[in-house]
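Below, in structure tokens: the form predicted on its own, a single chain.
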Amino acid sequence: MIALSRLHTFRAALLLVMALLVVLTACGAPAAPGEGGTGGNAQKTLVVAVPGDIDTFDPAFTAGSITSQTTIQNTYDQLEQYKLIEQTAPDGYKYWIADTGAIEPMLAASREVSSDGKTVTWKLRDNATYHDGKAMTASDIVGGYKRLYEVGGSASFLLAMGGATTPDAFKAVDDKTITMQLDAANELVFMNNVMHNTSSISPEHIEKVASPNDPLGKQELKKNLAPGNGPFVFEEYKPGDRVVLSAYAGYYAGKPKLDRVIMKIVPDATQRLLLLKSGDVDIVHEPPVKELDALKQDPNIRVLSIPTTRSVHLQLNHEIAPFDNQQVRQAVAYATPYDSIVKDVYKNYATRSMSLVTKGMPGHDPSFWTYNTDLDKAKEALAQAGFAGGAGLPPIKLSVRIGNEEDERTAVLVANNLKQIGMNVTIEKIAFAAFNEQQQAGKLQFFVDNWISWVNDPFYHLSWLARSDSPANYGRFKNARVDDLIKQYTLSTDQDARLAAVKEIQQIMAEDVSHVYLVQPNWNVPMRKNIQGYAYLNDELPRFFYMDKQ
């Protein structure tokens, strides 16, 4: 095994005389998704700086650790992908990123749909075998389909959504074919049913390591990874330090160009940039936006910044006092520091948002934002709503989480500009479990949050932020009138029609203030300079498959 630590003395003066001895050069173009091969002998190993560790092996339930679905997706393959396109980064380098208007074959070899629209039937290809040498069937697939609704995980969630609201709309033909039965015909369930949450465990697996308290591996797979059938096999996991995958030889789509990949679990950012900076590691998950432009200065250090669908935003609960008055609301909404946020908070990696539904998803429109920061129309907000100056309003906390430096100096900026119009707040850090707890139940009063959708679709993203019913709607927004619209055209082919409709439901959350949408912030990713071939997908998970290290 690889140890990672601080270099000593003389290993940092040796790195410093090879680094010196590089010869600096943009990337080429990574081969073509798909196209395998080693790329040499020797033994290529990339090492990522992950903040956090593990939480679950479980596909069905990898809900808040980025490292447990980076594993996962790296280790088992879907049914179908999105298409990668090529793009080129101001430097010239050539990364990566999701069409996510055109689905391609994975584990299938073929999709057809009926002349209804309500039958899909996939053909599985005839070279996809698990880890542990196991040919995959259709029965493995459905088996996988039907334990995601069993255990209710998040996939028979989406699947539902799109239409297989139940298990027996699954069916296995035969040894390599898939049915799906849908309600009505539509084309979200296929993006939701790219998602590693939807990965198919084998059954056999599954009895193998079942018990009678625990009958469907519930409490197995969230301590152990089941045999997977994508690019990399699970080698090691140390609890708080390492995460490590290899390459799979009998990967039917080629074996990748790098063999081994260790994910460093390193909670602290400023240390993830140290082990950067120093060679440790090549690449590193979630660093603090304000270091990124002095990353740019290293010779050996690249940073890609891509720009995202992201929303961060203000939530302000409409079932907690003084945000269930709109007028407090619209002076929260003309108080904000939009500007500074962008600039000295994300240091203008980020763009200004103005919709819920973001720049980059359909039927994106920002005209029914009007609020500009303006202090003295937030004072006569505040004014109308009866509190002239700030005075009666209840107490108010603003809730950020512990540990995210640009959503702490975002709730400082807010709040020193509330302060202005008579609204004194205090900011409060929280845990990021006790936070989400909180959150989910609804208790929190005001706080920072930030959402993307891994389906870049106007109604999926608005089934989980918007209507009255979603466990995500955090905020607590109500509107019939948005729960009927999205009722009605999530699972519509009108395209016309849906945009429609998701024009008329922005400018229903405007008015409301529903939130206070405040930027988009860029995917960054600082990376030593020989690294080659990243994909970014909505997802926002690495694919190890597609990168190369030179």
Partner chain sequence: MSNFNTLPAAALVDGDDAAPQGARLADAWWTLRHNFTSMIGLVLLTIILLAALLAPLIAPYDPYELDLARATLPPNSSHWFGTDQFGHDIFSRVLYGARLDLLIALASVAVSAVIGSVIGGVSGYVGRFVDEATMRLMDMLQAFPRFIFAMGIAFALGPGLLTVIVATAALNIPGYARLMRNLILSLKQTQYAMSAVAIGNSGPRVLFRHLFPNALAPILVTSTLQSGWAILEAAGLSFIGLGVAVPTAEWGVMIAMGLQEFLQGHWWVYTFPGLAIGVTVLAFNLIGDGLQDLLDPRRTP
Given for the second form:
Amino acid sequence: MIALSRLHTFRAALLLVMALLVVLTACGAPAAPGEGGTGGNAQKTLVVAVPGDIDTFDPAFTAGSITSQTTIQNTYDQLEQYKLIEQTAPDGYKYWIADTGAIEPMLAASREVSSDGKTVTWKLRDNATYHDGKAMTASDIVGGYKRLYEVGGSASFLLAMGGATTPDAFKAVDDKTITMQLDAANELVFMNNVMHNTSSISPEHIEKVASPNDPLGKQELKKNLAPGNGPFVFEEYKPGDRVVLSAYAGYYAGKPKLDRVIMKIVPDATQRLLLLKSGDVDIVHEPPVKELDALKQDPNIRVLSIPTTRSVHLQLNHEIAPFDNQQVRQAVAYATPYDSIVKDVYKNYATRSMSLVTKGMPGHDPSFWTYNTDLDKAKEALAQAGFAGGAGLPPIKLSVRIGNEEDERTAVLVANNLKQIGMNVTIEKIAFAAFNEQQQAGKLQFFVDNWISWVNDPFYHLSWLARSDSPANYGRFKNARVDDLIKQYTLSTDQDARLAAVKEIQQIMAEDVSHVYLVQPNWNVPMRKNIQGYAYLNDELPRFFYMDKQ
Amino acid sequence: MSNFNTLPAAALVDGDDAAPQGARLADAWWTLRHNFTSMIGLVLLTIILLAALLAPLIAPYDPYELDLARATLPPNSSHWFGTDQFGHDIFSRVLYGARLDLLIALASVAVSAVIGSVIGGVSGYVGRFVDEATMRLMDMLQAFPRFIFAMGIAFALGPGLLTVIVATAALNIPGYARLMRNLILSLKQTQYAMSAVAIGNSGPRVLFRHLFPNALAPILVTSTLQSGWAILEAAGLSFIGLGVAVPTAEWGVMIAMGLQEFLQGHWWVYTFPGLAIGVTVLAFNLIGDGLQDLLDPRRTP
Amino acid sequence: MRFLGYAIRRLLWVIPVLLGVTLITFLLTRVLPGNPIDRVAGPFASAEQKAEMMREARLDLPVIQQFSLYVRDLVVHGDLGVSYSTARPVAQDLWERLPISLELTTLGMLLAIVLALPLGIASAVAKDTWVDQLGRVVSVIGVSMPIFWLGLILLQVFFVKLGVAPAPLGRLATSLIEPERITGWLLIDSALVGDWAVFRSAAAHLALPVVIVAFTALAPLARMTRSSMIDALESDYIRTARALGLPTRVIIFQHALKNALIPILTMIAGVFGYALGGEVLVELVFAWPGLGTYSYNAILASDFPAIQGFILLITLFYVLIYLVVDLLIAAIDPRVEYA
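Now that the form predicted on its own has been shown, please provide the structure of the form predicted in complex with the partner chain.
Full assembly next; the chain just shown is listed first.
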């Protein structure tokens, strides 16, 4: 009796379990390939896996999110743009890169500069319209620029750097003519004027969304994209999931080749690659470098690897012991395993960096950085600093951002070499918000950092990284001569004197061991083989207009 | 995370109807010896403890010896568990990891047991308004999502070993407070306690000299279970980067390092440290599970 | 009447708990390092702009004042503030993600209950036999494994090696489009509109995480079932029933189980609340876009409003589950005193 009833219990339980498992596993069959695809019509949809979500739709405030920046870059045009030149990769793939020495018209049809170099006149092209059909006039563009100043967007900062210090610098002379008045003649202002930050929103739209509390429409424009004037129209945004753009049929330079672009938000790098392999996405940004060789084995995938001017370096805080001592910094420079970082961390998808003014920037000079991995010299330098064998060193923390695998590996290799000269270093992983705060406050002692300047100009670059009063000088390098040179030559039009000054600065920084320069990583873009026409610019934002899918 | 693991123990001693008697340590030993699975747990734990203590003697390699020439080797005769992406020997790291993870578990449990017991003991002994207020505060703390609470604390304190200990300890204080309070409430009513007061002992003296020692066994039983969960939670924190950092030989960190190797099929990098966690927690849980009967007032051992 | 009084008192108690939890969260988030404004503002922002943003976010006020304004907005407008990182109302973010996590947790719990009840009952009936020991070991193993690791192992086997599980990339194949939200549960919504491709894909993506949630929820449920069944089986009236010669099946399922149900119910409620709040690691491993992932990102970004909103929601959920269970017990069990 008991046995029988137990049997019943088990049978009932077993049935239930099996039923549930059947439900789960019956559905557990993998999705058939191509299932739910675009469905056979000739629509060309490009799916891009991006790491981050949108944080704003206001071009004035895109600081944190690359996805926001990409959305704005592809839905808005600027007055001018870099000239793109076609390149051919070793495997025959054709792609575009920017010629950062040449700037071409975009929304403007022409530019004229007065003989004193201080008055710039642009004539707008006739056929440009906003996505809501409204024709574009000079006062639209000027109104957009004025708002950038009024809200204090990043563009106003950059334009002021180039001598257009107030909103009144911009004037609409007639329907199609814009002038910009500069304090001093210079070339930098044009380079600072080609990025998505200077996208200008029509004042009519601003008026429409403004409210008494919010006359500049800051709240509304943060949440909703204003009608753009670029090659793509913003279609849909699902937070945490996707941003969808569609081709703008009325684009003055012709309808883009792609019909739709879906930016799929996938924070995890490994997961982005899985999606690429399965064919669910066409192109991936910021892949983990160590996976690239294996990806190349996949017959459907191409890995485009483009050299960049990005600098990855160790920051040694000049205001925190023991790195306030030049000889300690020297010891680190000798102890760092440069080749191993290029080979084992970046798998040769990077080259060694020899200056903060990286290769590819005007004025780059690798000859001053004479440090190679040499543990004996490192020990010697440490001893001369008064810390022979590491005795007497304060505790040292080497900080990296959570989620950055290459930085983490670099830190492990650096710490391992430092241990061999007697410097015991603890690695500390910090979440980005906390990392940024501590970095900006100058509280990080020793950390792996990187920087790429969107403007390929050494003085723009050094204004950020080497001026003692720059908010981005996180290692607190300070040198009066360097400060003077940067101030003197940033807006100079004397090219030879500028290049000479860049050399002198690089020499001073190398001698002082301002940073420990590690690598210039490539910009790696794994993509399905049917994707064509990738375009790389220093802002690292893709230009979907140039791309196609076969 | 297996956050709800506290529930079996808590549920048995929770509520005012369950008023466990102070059990003695001898009872605990008796229970253990007569419970087959608990004995298995005890044997496992002994082996793990030995491995941790003797790690420098057993480990074939320095757990921090970095050698990129032998990175991500699958298990073989010289590296039984293979190597990770830095060429660290995983077997050696698993052994050394036992030291760190057991240390975290013991420290975390000790901290929470002491603080929680004092809070609960005082609350239960003083009673009335103090008791009510304390217990309601504990209610609130227990209403927090456990792992999120730990993440918040870990993030606030910054990464590191101490952080992990504090974060995991903080989670368990309310549980101990509640347990100790209920124990004290029931012990207070015993002849023994009443006579201690009657012969003129002061309140704190009765509490600390007479009542606490009698509550020791249930606290120890709970601590056994808590140790297992502390290891799980600590590993979870390290796994998401809020705990101990790379390249520390800690099991959670090692699994996180293995995650980076997942796509390349280097399964051994995360499998062995995970097994080590599983076996250790299992050992604690088997012992604790057997001992739980002690907490149940309705059953005599 | 006494029940009504109890219910009202019990209901009122929810308010101070939620207030307390909110206050503690408030204090905790204010200790978090990382000024969220710095990140939102970016390196170009001037000091005045940052100050203005601080003002907008009320971060310039004393914490207690921030707290009272927060509570006022919450009570008066149901407003949880705006997330710093997504720039959207936190209430909206949570509302969109809640069903995503609930679907996973609920299915996991259902599977766990279906497995745990027979296991627990069998262990109780066959107390101290090998069946009991086996049940004990199985359920203890369930709570001993780190679930993020278990996730990796299952993925290694079913995704990498066997290729039967989909990639751990959220709830649905990217090529598919989610149906309009009705309940927010993909299985239900897709079934309602008859989109079976979505249904299949959603179920496939759910399978592994559901098994993991179930595996860890199994142990406490099975153990509780066992111990309350043992209590019930050893109670006087069951002994009487046995003596009267009632069939064992009737005794177990009609009498003992009914009496053991209350602690089991309480346990289910507790485990459910914990599972929902503790799902972060499962969600992270499977890129599940639910509340766990949201809270993780919020903590890393020092996104105060998002963290507060999330904790408040989970706590509310947790407290309400317990409330319902307590009231249920009070209603059906005459032995409960309404103290």
